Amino acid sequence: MLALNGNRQETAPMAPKESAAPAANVFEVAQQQLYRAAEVVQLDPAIRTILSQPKNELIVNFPVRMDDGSYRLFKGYRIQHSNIMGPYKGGVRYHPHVHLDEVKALAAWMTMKCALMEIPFGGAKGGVKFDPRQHSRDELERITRRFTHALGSNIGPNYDIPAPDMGTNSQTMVWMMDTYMNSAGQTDKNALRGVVTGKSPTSGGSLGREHATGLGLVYTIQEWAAETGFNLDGATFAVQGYGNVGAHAARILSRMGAVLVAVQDHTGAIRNTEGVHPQRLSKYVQTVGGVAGYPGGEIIDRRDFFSTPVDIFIPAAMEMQINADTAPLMRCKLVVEGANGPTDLDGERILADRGVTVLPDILANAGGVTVSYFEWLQNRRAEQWTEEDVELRLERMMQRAYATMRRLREERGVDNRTACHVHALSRIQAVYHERGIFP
């Protein structure tokens, strides 16, 4: 008889450790900043309330066999906000938080990012709602090679492709394909290594991947200090999220002479005004599991993180960090939002008062989903491109993007978020009266 213990994941969850439970519902704040821009668009009103929400929401159950011998159900989740542009286009994550409307908001942004981004692609989300750190890795295999069975036909290379995110890394990403090509026929399998991204390149990954949402943030912090006049060297900068993104942004932003001072993630927050060392930092995080203990930083509470002066806040951990509880703590001149959907829309409002500039989440991580472009093209043409072209073509996309926001900024009066959200929903409204809604 099997042993069933799924009642663990139905539990109601705690709020994660780096944040108070957020008052504000994800899903209706990516509407609101949806909506705000299309005002300023006149977006058309059918294609407003088609937007409104996905077309899609698929909700799995599937039971896995623990190392103990007992079987657990686990919840998954896979939302199809948009394909108007191109195929979905969307991370899976592996956290004990994730919930539908999350997921909803995640989706909406990505259609949202991939648009403004100038990329064939529309916008999706996956989650499995478990903690992965609670799990073996024999365990992490079997989940995710459950899920993507449970997927079946909903995901495909030329119809909605998953990538990592939260608790997910390219590992994930080749289980996921190796199932998805065992469940075809024998001679197209090596045609549908593009059904995921931000695999390993050894399996059909793009090199540069690993780091492409830190550096694509790094580049638009960049086009930023060349527009203010702000110098780089010698910058303060904190990060929230010491995983892909805070690491990877910490170690290049270093390397151009910014000084790290402040990290917290999920098991704590540090600080040392001299400068805390991202790539010592990375490695203690890798062997012991988050930052707190690390003996190159002073012990801080959560609002001491926030309230540490810096010039650069960076965001990269869960949404909703920056709130009416938060915003008015941060002393910074600008927030890069490596997270999806980190500000609420009181903190939004905060922030502006205060006269802070944000780079929005769908332009400042936007890196991740290019180079996962980039691998798409690669797996289709047959071709490892070099990083180093990888590298240049990002730089090009980042730049190109943070351009277009700034003179959307320009010739409407709006922020750059709602920017950004002007130049996406545009893109999108075109090929919507272009193509017509069938039938």
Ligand code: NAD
Second form
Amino acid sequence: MLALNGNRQETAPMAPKESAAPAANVFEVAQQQLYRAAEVVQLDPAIRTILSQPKNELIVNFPVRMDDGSYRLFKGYRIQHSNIMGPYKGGVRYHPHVHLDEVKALAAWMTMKCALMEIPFGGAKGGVKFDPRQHSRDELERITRRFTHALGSNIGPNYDIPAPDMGTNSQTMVWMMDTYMNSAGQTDKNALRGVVTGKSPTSGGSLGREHATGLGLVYTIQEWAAETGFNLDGATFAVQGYGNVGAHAARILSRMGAVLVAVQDHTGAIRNTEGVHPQRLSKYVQTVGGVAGYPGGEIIDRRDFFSTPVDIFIPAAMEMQINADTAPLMRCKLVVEGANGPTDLDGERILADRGVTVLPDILANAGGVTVSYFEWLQNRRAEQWTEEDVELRLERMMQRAYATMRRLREERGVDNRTACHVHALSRIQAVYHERGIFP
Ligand code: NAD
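Go ahead and give the structure of the form predicted in complex with ligand NAD, now that the form predicted on its own is out.
Starting with the chain above, the whole complex follows.
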């Protein structure tokens, strides 16, 4: 008999000691950001109402066989916020703290990000509530395939296109693609490769996608440095989260002469005022699983990490990390949001009062979805662009979005985040006004 025990559903473990509990409801923060910009653009109240909630909320519970023969039930989400600008688009997160409001917020930010970047996609996000670190590669493959199967026709290359996020990577995307292709029953399977982006280049991914978010982040920092006359050579920075976004951003920024002095992840925090070597730390994290114990830095606690004086602070882990507790500790000129939603409303107010500039998530980390769009285009056209071509196109799009933010900030007298949302909402409103609201 199938040993399926509902009590074995994955539950969130206690938050690690090094991480603070989320300070605010993340979906409410996303809504407040949207409403603030809606006032500035005098958004049609009907459009404001539509955008205040996602269009579709899908929750699936699915069983997966573990290596020991037992079965475990997993909870997965796919939230489709808006497809007025194009197919739903957004990552899939594997993390023990995934919950409905989090995925709703992340989906709403994707709508704003794609509209800001002028990419023809809407917004979505997905997740499965479990800790991928606790599972073997075989279990991860079965979880991914079973989740993809459970999503069924709710995803598709012209309908809803997932991508990697926390806890997922190019391998996860290739498993998703393969499962979708084999379930769709179409003879031309290659036409379905665009169902996900962030695949490995050998399986239809784009060159340059792996480090695109980190690179895009650095392009926005360069724009800020050019705008303010700041010299990145010798500048100091700290990174929270040393995964795809944080590690690539650190590596690329250090090539410009900037010095990484503090890093925190789910295992702990380290500091070295002489400089942490980004690549050596990456190798260590890949081997050991986290930054704790890295020999090239002193061990510090969460409070010390946030208090370390740096020019640039890059949150690249969870949301709501910069809040009423941590923002007063921070001593930096610039916060560049690699993570989605790392700053809550209190944190944002405190940073503003203290004169800290914020480059908001929907701009700063948009390099990932931008190169995902390039990948989707390459799949449709059966092309393979060079890495140089990808990076050049990305740079131009990041520069254009930064220039738009800067212009709207000055014209409307608003902060960077609101300026970005203003551009996104104005574009969405223009489409609604032309098409009308169905029926
Ligand atoms: P990842 O899984 O590669 O790395 C996540 C990192 O965060 C790890 O170093 C982990 O140790 C750390 N972390 C987890 N919980 C933590 C905690 N409580 N305190 C401190 N550190 C913690 O994930 P990623 O793809 O780098 O994503 C990081 C952030 O960037 C997320 O907010 C994600 O939504 C956002 N983002 C990712 C992409 C992308 O292309 N991967 C694109 C845009 C935005």
